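One chain is shown next in structure tokens, namely the form predicted alone.
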Amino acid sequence: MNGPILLGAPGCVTPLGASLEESFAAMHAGHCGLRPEPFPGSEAPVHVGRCDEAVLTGGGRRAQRLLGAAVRQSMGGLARSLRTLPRTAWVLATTKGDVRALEEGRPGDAELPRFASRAGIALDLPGAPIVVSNACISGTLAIQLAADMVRYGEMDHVLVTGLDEATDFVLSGFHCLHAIASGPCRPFDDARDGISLGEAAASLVVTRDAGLFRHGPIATYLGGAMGNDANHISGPSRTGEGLVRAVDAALQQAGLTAAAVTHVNAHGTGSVYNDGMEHIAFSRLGLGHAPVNSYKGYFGHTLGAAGLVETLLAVHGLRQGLMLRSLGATCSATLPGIDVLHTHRPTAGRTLLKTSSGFGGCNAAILLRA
């Protein structure tokens, strides 16, 4: 099958809503899904984004129910069942999967392949799962992987899913790194002081078959790449080298220059070093003209799900001619040369650069046309 690589049938559950539309509407209204919670070892409450338990219907463990809430939305957006289509695969992007099983003393059940296999059976998904677990770039990398599988003829259709929960295990890890913000995180703000954690699930389908989507495709995939700077186990490169390489390679695959990018949805964790690294990388790449935002101030860092959730929200915004402000950013004077969105802004642009960065120096970038 020839033609462009298309994305469609979005499904999404976040701390701000049970669907992509609900989540975006809450963000547009300026709502924040981060709530203070006491946490052992922390003198002050920790702000966390949690999904509404009422939307996690069905049986099985919580992680599986959260994933299922997003996947069922995608399945409802298809004109035909993926089960009836040959050469179909599904990908799970996650950093921790059902890590609650580890907290409960059942480490075997926390193994990602086992969790993915059980979830696939419960949700009646096609074929054996492909697990992408590459720190916080997992969601963005999973979209790139799916697009490459379609591009090179390995598969005709790929369901891409992403999931992570805000568990005690995850919170304690970032707390030990002294990386948690003192309040709701403030990506790209001069006074940013750390991250906030959240949870989410999302899904979409990648294919060349526009007729597969009940309501049509939402975006065209233009190109993508990853880069690794191997700078530090948790600290980003001081020069942004890995991200620069990833974006350069993505632009090359898409046949575009930086000037063609009309919006950048960045990783933007709210930590001093991550946001500073992205500022350096975007400046080096000549992206000063493209408005930049991060969504983590709305519902936190959703780890392996982040790239997928944030891609869907950014595309949804561009389809409405709107770029949302980077919630929590009121002054970005220490990040000169990039256009951080402090207010919502209308746009006629449709070319999105989505970037993600993670521990170990991994970086991913994809380019989409909404």
The other form holds:
Amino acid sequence: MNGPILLGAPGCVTPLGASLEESFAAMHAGHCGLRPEPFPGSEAPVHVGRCDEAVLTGGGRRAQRLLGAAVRQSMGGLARSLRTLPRTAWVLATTKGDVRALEEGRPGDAELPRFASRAGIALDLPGAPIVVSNACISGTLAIQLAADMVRYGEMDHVLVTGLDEATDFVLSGFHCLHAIASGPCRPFDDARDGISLGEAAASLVVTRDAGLFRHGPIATYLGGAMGNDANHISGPSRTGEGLVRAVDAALQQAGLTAAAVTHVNAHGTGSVYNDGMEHIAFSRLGLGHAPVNSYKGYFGHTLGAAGLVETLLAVHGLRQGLMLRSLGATCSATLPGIDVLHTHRPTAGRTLLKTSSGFGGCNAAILLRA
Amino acid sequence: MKPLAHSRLEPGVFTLDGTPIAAPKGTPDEALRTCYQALAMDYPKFHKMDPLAKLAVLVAEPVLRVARERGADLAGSTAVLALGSSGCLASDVEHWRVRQATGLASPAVFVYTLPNIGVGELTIRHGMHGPSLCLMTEEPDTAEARMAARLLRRDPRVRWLVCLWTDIFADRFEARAVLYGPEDPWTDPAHPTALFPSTP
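Having displayed the form predicted alone, please output the structure of the form predicted together with the partner chain.
Every chain and every other molecule in the complex is listed next, the one we just looked at coming first.
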């Protein structure tokens, strides 16, 4: 089958809602899903975005229930069951999967392939799981991988899912790195001082078959690429090299120039160095004209799920002609040359650049038309 | 389709294209140190790495030396496909042990609690800016892994591809690395029939 590569059948669970629509509506209303909670080993509370337990229906481990809550929304958005379709794959983007199993003394059950296999069987997902675990770019990279599968005829349909929980395992790790913000994180704000962690699950389907979507596609995939900083395992490049290479290659695949990008949904963790790196990279890329935001001020950094859930929310906004403000960013005077969204703004176009960056020095960029 | 070079690292075995480089014995830490010395790497950062990163850097070193000899542009046109089952479980367990024992956590341990960090170390050592994909799979040579390798080769920037299988936890460790060059475009979905050669 020829034709554009389409994204559709979105599903997500975030600290702000049990669906894409609920989450976006809460963000539009200016709500923040980050709540202070005591943290062992820390005198000050930390702000964490947690999903409502009431929406995690079904059986199995909590991670599986979180994933299932998103996947069921995607399945409900399809005109046919993926199980009946040949040449269909399932991708899971995650950094830690069911790491609670390790916390409970069963490290073997925390191995990602084992968790994915169990979840796939329990949720009746198509095919053997393809588990992408590239740190915080996993979600964005999973969309790119799925689109490439379809583009090059390896698969006809791909269910892309992403998941990560906010557990003590990750909270204690980022806390020991002194990476946690003193309050709710403030991406792209001059006073930003760290990240907030959140949790989420999200899913969508990539295909060329528009008829597969009960409510039609939500976006067309234009291009994507990945690039490495080759600089430091836990600190971003000072030149934005890997991100520049990723965006350059994504633009090339899409046959676009930077001038065609009308909105950038950035990684924007709220850390001094990450947001500074993105500022440098976007400046180098000539993206100063494109309004930039990050959603992490709304519900935190959802790690392996981040690229996926943030892509869905950005697309949802563009389809309504709207770019949401970067919550927490009140002043970006030290980031000259990029257009940080301090208020919600109508969009002049629908070409989205979504970027993600992660530990290990990895960066991913995808281009979509909503 | 044969790779241009392949290396294997497991208890008692460290070879390049079947030719012994070292005979790693003892605990995983001792065995990996033996391999490091045999390669004469002189790379102090190595000693700060976790077991998974050490394994990835070591097993890739011989094939990347071959790549350099053959004129590969490691900076711009080499992709990495990293595969593993246990991933960073050794560091995960250590991070959690420290957390429970002290109420705190160790930054030096935590930064290795992601499966792709070994690839990150590899890209830093060799200055590799091209794409890298980290997939968690039960086995080294799955249909999904071969598909991922084909897709990485489709990237117009990529002419060289390094595939890694690294698995280390407790007393067991096993690693493979293969180098594929620009000669074969890999557009046939039937190829490759295997990523890693079955023979030593």
